[in-house]
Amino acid sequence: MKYTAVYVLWLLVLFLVPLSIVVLFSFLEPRVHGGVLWSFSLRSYSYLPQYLRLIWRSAWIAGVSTILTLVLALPVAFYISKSGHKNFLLLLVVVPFWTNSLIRIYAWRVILGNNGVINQFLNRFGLEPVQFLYNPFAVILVIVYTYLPFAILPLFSSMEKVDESILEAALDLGANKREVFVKVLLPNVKAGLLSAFVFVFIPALGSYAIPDLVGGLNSKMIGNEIARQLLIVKNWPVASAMSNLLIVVSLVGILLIMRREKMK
């Protein structure tokens, strides 16, 4: 009971209370220079339809990034789970977390910039510079790089629990390695796949720093608009309403995937 009370208190303080404040602010009137007026209003939600295109772009970028991240994480997690040097390889996976995320994003600006490492290499062969930055490609690339460890770790945890004799039996029965991976291994790591999807898709959907630093006007995501409403427009209710919409989109996506997995 003691630990349950601590858990409930932690949940209230760090999750339910902040979320309740965001929901409450979305139904209030904005002050001119920030803050809210304690007057009930649905005006902030009336602005949301004009951001549907932005929300769709955010969901598209987050979805593509998540799929690419999972595709890259699956073979890496499988290799680590079967390796004799698991601890060392897992250490390499988490090493990027030792560096500030903003520094890592700026490092990609150095690599992808017009005078960056790649374009300097192309110039040596007389090729014209390529615009790698300030487009959806750059945003997706950096999101995949940033959140790849979040996909590898839960997948590794699931794959490590799979009995290797099942895979060997499938090979003995005539299945090739690709069929074993797709038809035997993946169904046994559904929980890891779902966890990896959630750990990547939700933060990718709400990304702010990545599209702000390496994206352009056509790569702006909903997180950037929420920050603009808070810091520049000073319209806290609209920012709160957009945050609520972001939460709903994330929950709907997760619930649909969970329902699809249960139906299988």
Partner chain sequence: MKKSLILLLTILLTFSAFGRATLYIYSWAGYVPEEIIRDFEKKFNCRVIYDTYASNEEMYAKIKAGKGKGYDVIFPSGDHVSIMIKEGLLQKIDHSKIPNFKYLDKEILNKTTFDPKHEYSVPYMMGATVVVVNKKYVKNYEKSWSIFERKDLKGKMTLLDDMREVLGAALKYLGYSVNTRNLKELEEAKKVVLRWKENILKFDSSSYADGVVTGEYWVVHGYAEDVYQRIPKGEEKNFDFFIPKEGGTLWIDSMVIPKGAANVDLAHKFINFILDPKNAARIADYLGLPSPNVEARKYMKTKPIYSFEDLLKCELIEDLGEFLEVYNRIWQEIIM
Second form
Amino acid sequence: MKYTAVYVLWLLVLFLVPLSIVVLFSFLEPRVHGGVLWSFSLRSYSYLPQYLRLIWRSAWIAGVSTILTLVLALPVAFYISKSGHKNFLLLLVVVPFWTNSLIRIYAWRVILGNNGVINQFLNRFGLEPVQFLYNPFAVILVIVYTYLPFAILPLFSSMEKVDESILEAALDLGANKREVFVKVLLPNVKAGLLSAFVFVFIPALGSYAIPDLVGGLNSKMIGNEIARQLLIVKNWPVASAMSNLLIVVSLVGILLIMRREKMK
Amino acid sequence: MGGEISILNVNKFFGDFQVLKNVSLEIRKGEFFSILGPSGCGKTTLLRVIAGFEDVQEGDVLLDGESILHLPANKRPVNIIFQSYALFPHLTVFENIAFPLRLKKFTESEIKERVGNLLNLIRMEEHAFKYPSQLSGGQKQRVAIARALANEPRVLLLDEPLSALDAKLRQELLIELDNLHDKVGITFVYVTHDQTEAISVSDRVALMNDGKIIQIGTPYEIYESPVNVFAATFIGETNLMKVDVLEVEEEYYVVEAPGVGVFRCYKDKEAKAGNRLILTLRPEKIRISKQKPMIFENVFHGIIEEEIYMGYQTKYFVRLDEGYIMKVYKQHVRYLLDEPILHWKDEVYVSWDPNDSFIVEVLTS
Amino acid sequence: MKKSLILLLTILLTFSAFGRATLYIYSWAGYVPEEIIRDFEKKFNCRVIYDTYASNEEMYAKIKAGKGKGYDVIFPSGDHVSIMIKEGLLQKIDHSKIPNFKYLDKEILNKTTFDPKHEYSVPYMMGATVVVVNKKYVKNYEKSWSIFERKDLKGKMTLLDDMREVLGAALKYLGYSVNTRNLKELEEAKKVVLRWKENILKFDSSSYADGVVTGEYWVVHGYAEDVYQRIPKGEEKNFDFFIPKEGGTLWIDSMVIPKGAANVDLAHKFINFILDPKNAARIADYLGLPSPNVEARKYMKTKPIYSFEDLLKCELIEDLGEFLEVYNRIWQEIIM
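Return one more block: the form predicted together with the partner chain, after the form predicted alone shown previously.
All chains and molecules follow, beginning with the one already shown.
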């Protein structure tokens, strides 16, 4: 009982109240230098259609990043779940979090920049420098790098629960390694896949620092525009409306996936 | 249809630990063959070597005369039934059984027919569209068997398939397994630590301990003629006695056992006077009565120290006058109408036929 | 009983530890030299907490949300000074407590259109948004905004991710005011920026300084002092900072005291301390900028990256009020 109260309070103060403020503000009129006027308006939502391209770009960048992340995380999680050094390997997966994420993003500039380690190397051999950064693919690369641990951990925990003998049984019944993976392992780690998807897709969709630092002219995402609307344009209602849009897009995505799972 | 397996001088190590020590076995076509042993004796490893889940450092495994060691598990015409059933939780009973058939790209109508036949064989037609989590332990076991049979393997490997079930169900399924074996006619290799299971259904049994084969034989041979102390004590219960040979007769030895006294035993192994023997005497072969029996030799007097009523029989622990505690199992049949019922603290006579004891080992002193 | 006693003791201890007056400053990172702050602490036996922000917008959002509480001295740029005055977030400066105000250059004081009578703000430092060239990679160039038209530098240049700065640069390039309310002029400026956009790598306000110093970018539009502080010793000659000949945007950062300041007296003492000519000279040396403090120029040891005269070609970005909406729309059309 006592704990329920704490939990409800926690949810209320840290989650529901701020969210309600964002929802409320999105239906109000902006003040010129920030803040809101207390009169109901749908004007901020009428701005959203002009961001269709931005929304679409954010969605595909986040979607492609998520799929790549899952594809990379699956074998890693599988290997760790079968390894004799689980704790050590999991520690390695988590180690990057000990460094500030901004610093890790900057590290990619040092590695892949026009004047970065790889290009200096190419230069030494008289090769033309390659511009790796400042495009959507650089953004995808760094998103995948940043969120890979978020995919590995839930996948690992659901793979660890899979009874080793069903994999052997599948092999015994004539399945090759690929078939064991696709027909037996994957269907039995659906819950982990779903969590991994949610853990990666949602923050990826709201990326802000990554497109800012390694993106170029055509890789701004919706998070950058929200920040601009809030801080520079100082139109709080539009920023709120865009945040709500982000929430709705994420929710719809997740609900669709969960429903498809149920139908099966 | 059934395959013949030869295991030739197999040695296997896990790191420094040797799990299989020069194991050799011949399993005949269509045989119900059990590998029996305590946990950790290497019997499951041996089964997994046959299935293809474990490689070996030395030796060979032949199926119908050809080595199968180079084949991966999914290419061997043998199928295994796991202790945990290993049913696919995400598939229905029907789809579990159809799994190997779909891998082999059977047509939908062929799958329907073959799965239908198998469901009929295990009497699970009405459960075809349930998921494993909705089945009882026995049902899961039967589905696992049907799924393993779907591939029409030459050999079916069973890894302690009944160990997770309760005793009554175990009995039923054991009989069912036996019937199934008769119907499908393929070779069964059955791994168990339960001697009752092994003895009751097998054509032959291999007894394993500590990575080695101790004895191979029919259940009768294993039970009646154990090759050593381990075999004698692992299978069934027995009275083990260290005895000294006093006199060698034509068919019997006259021996003296500390705590028992002097008696005769059948001369089934060669020994000289003065040798020390280890003797096994099964408790159900011993007679117990209040009156001193007239017909038998090997009669000793004692007191019932413990009485365990089992329903179908009663176990008595009788302290002989010289001190040895002898286990005696008595079926509830009255040989004589006036035979009184025996109780704790009763004074009794135990007796046995000299032909019923068996010399396990001759210790040369 | 025992518990409340412990609580009381804790509170007393906390008070004694923080017994010295504390001045809360909110400013740009590295904007006020560490030694100036230490000297101030020593002289007035107080503690200074120096909190930083990365943009005027970030500072404004925080102060606005906190209704001006939490800090004693803030360093906003001109347009934000006027916004904060309009929003009623600032309190008036008591000039009787700031005798050193007299040393400030009249030319600068005349330019502070955001607070002409200095009722709310005291200028701290001024400068222009400049173009920085890494001379290792770019040898020949004209000191003009036209550098962003150069196809041969395509993909090696950045403009600030800031609509007023970029549109301001384009407007100056065309000979218009950076605060124009003329739609035709703005449309022309938009065309210029769209042309520049073809040649730049990105709009970048967060990492251009590192970028140009490491050679990642060759030509950047930004704030001189940001880049200046990052240049390794001995490499100064490789970098050129110029105010384009067409002129550019001028910025004046001022010291203000928010309405909710807890330590108003100390805040005034701090502002006066900054205006002390010897201290002002140290600050200008440290930032590499010309000092707005006439008296301080005598004590300066380094030559600033650009001269005071260059600054006079530049124009201050003013708050446009509702008209900003038009700038927003045009900027939106540029970046989408």
